[in-house]
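Listed next as structure tokens is one chain, alone, in the form predicted alone.
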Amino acid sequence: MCGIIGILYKNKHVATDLVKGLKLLEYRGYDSAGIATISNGNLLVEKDRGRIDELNIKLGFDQMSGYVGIAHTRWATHGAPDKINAHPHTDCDNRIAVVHNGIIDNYNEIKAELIRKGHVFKSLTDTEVIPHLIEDYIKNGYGFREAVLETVSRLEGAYALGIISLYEPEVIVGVKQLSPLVVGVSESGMYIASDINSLSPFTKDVIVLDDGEIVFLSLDGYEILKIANRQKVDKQPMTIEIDTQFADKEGYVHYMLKEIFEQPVVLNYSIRVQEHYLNLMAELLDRSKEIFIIGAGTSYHAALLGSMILSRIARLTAIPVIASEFVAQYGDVVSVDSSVLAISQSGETIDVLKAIEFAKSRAATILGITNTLASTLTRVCRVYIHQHSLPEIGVAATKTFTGQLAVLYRLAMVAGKMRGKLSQREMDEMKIEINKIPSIVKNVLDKVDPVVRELAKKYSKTKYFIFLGRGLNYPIALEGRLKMLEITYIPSLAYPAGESKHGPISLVEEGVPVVFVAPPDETRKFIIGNMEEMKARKATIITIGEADDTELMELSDDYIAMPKMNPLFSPIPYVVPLQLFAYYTAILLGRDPDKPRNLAKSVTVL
């Protein structure tokens, strides 16, 4: 899971712009980085372990000469995150450089073959077989482009590639198979990159490559071919407006905090997704014999809540499934009568894409919710909804999670009305209530933020946390636990509160913090019983509940008071204190909440 970018200019050095684009890709991985350029007939490579800003100072990335170059920011999959495994990788003669996002499944077989032929490998990565294989074809009489085509025809797995070489020093090659890759076009240059956002400083005109396509960029333009048959593909650039101000911190210390506080704004966008697409998706769900909702990580928590609100509001049965488990658990029953609703912030999560690839092979209807236009998910769906949460840079999802929930509520409402399960009056009342949510979240942020800061100071040295919720707020307990795990590294559990006595209660002893998500809904009376069970074992009770709920307050050691709201929509505001709690705890522990260790924003490898 990595980010790649390539730039070709006619009379301007590319290094400064490569660094600029690389910074916008750093959310995809940040354990090492590197740049390769071609200058005066030489292939120049600088790379090492570390983050881009540090390496730029150390290695002088932006001082490298050359009008053509490729760059890479890495999240390690094969080989430790160190200098020798950092990209770009080169061939024996240092004439070819490659950057790669993804995994080559058959690299061991290719590597063994090349070693027998005398090739010397420097790294432990799967990527390094690519420049060596290109080199081998060239030494056997192939031209550079033909050698690249022969090479990529042999590769198995998921990959997006950027390739430059001394054989054609004014050409960049881009290749896409499962991993994302886009082409950028402008009067001043040509570009490839892992996402559209990283091209925003340079161009708005982009071409989205499809799987199995290769592009050759030159000063004369671009040529796209299908790898399988070498046939030309006619694709014209499309203009995409990107609001780059949201890629800046705007005065916040971290992107994560900025994105938590952006939620009132972006929820207004997510709630107002186009009715046309909601109707199309609801109609397809209504026709289905069975419905699956899949996602990974935070998006799975959205899927879990989505299944509950589709049941409650639209009277539709939808099965929530972790994407990586979908085929194993339900593959045998997926058919033409099935619908699979995939939720993915990036639209490139490989576990989600593999699941829907399987579902498509069984003729199922594929639907999607994503935050990324022109992502792979948007191109394989029968209908998709763009959630309009704006770019999210912090690795831990915050505003994109609440945006997903807003879309799912709107979908359930439209489906409920379509199926005759909601009257027009009920629909109108729900619209009024959901339209209040952005202002409620703003109120929560204003009033709860100082309270949560103090709680973080009190509990930052805790050995572990337990998060409990019931009904619609069980997924919120899961999400609170995940945020705490992701950015503080404090071990944490989350369970349905009713299950707490079937295992988790064995961990409860004096002083252990148990966080209850407890809005005034139909589960409240049961939550009180669970709180008393924990209190009897001397746990420390932290509760998120309504401001005037004196009974909950008396049972709690610490209380986060929430404004009045319709309990049906409580999951969206009630997750906000948990996001803040994790953030401030991470800060007190000296963690970087934007770049938690071992994690990346877009998981594009299995």
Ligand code: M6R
Contents of the next structure:
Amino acid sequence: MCGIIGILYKNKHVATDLVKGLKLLEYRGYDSAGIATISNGNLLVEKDRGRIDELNIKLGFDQMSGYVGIAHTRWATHGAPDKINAHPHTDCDNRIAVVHNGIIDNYNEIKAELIRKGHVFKSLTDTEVIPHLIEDYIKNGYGFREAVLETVSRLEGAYALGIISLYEPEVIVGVKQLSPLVVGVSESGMYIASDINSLSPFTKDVIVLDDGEIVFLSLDGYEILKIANRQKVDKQPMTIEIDTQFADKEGYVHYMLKEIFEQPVVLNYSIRVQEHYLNLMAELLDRSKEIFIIGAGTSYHAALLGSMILSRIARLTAIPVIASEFVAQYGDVVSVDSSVLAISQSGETIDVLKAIEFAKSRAATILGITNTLASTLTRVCRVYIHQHSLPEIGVAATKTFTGQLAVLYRLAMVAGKMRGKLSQREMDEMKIEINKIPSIVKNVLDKVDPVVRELAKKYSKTKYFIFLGRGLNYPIALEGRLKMLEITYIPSLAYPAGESKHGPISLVEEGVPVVFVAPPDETRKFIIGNMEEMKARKATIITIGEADDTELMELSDDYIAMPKMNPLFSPIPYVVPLQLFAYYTAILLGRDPDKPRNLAKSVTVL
Ligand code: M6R
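Same protein, different form: I have the form predicted alone, so give me the form predicted together with this ligand.
Now the full complex is given, and it begins with the chain already shown.
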């Protein structure tokens, strides 16, 4: 939540590049934005409610002068998303500006103390205590850097900070504690940012900061210190190749649509992740007494399906847990014999990182699957697998979900073989089947897209949706529901189809659309029973099933015909029509699917 960037150039104004970088961070929050620069001895600040492009026109962000600056795109936590609460925040004398991603837990106590001392606060944010506290230390005789160090030593919570000031006008300070922050280095300047992608237009040479580190960027280079003991940390930049194409919509109206259609290509990458890491992970899983598989939102749906396929293919029991519930539900049994497999496309979801921090404190083995190189998750895992789905910009996870599933299938296959639960012949057959999935997805996209567009027209005015599935496709029903509600705002629920008669059926009345995910697997005959139950109550049945399944077709009001495939792998192709259904419904309702209200791509607050 919230994206920050700071740039210091030797002989070029920074504002245009700040806007460029900020645009790449917009996925982290987009209710307001702001920039501060230092120009001719003045601290200039422009900020307001709204999206970056519209604010750039309104406030002339990219016209701001100055060779040093910081910028912010916000997802509101403390204080409404309005101009006053937008970042950067400044001190009483307008000499210090701060941008912040995270939450300062003890801000109330610091604020009360500063108000008693006469500081005047303009916003309702937690962040504003930071410039005032720095100012306070300076007024008490500390130099700027010392004042910053004293200030951050007092902060509790999660924070990535960018700070500039008139006290050292050619310096940017970056601070990292729990929220991500990277440093970029180039011939022409120095950078800090919330992620590596946002630096991709400027440099490939980056340093990932660790928790408790502070960096001072100047024209002479960078200095990193450990905040706790003020000792220097020697870190050299690493060169990271970033595919900058991700930033382009490549002719699609929205990133979400582009990313849905990208799936056949990137699934090929995810299926082919390096065997070496799959083996290492499988070995560690095999040795564990308990395995937990955790995630949030869509990644939790991947975890749920992952637990089913680890059981089915590798005969491993892995307990799926929503990350934010992990400690409360299983904290007491986590030990050195446990493994926690965390799934997170961003690798920065705080609920996941907190669960891992706890598991680590109990000496559990931490494993991860992520789409983001150098993310915090990759740094705390004993083994992680990079899923190679290429960066995802749309807030709704699509290609990263199917990529996570592809990796989990491969992991289950490797673990199954290692544990003697799969013969070489079975393994080879499964490999042939999984290798077909990208082209099956391509076929689905070609055939199903026009059908789903029409369905969206028919159902976009519905009051609510119900999504039902069984077995491996229950997580797909959950995912179809999440896609629908998060980008269309149509209330939707999802259940295992068998459970629907234990409550949700009371919502069914004439015309309520019930979407069944019904591939021809062992659950099909039970699904038919559930369809009959819904039909008897005059629900409108929309089914995703195999093309020649006439029995299902006859029971359905609308039918999304899928190609033949091995049902074991059906969750990947079967989620695609649901992604499209949500997308086209959102468009018809005039929603922005790339930036749904109240959401952000990377959720870094608890
Ligand atoms: O980066 P992560 O995979 O950890 O993100 C988890 C969720 O925040 C994410 O999947 C969210 O639910 C998406 N908006 C779903 O489309």
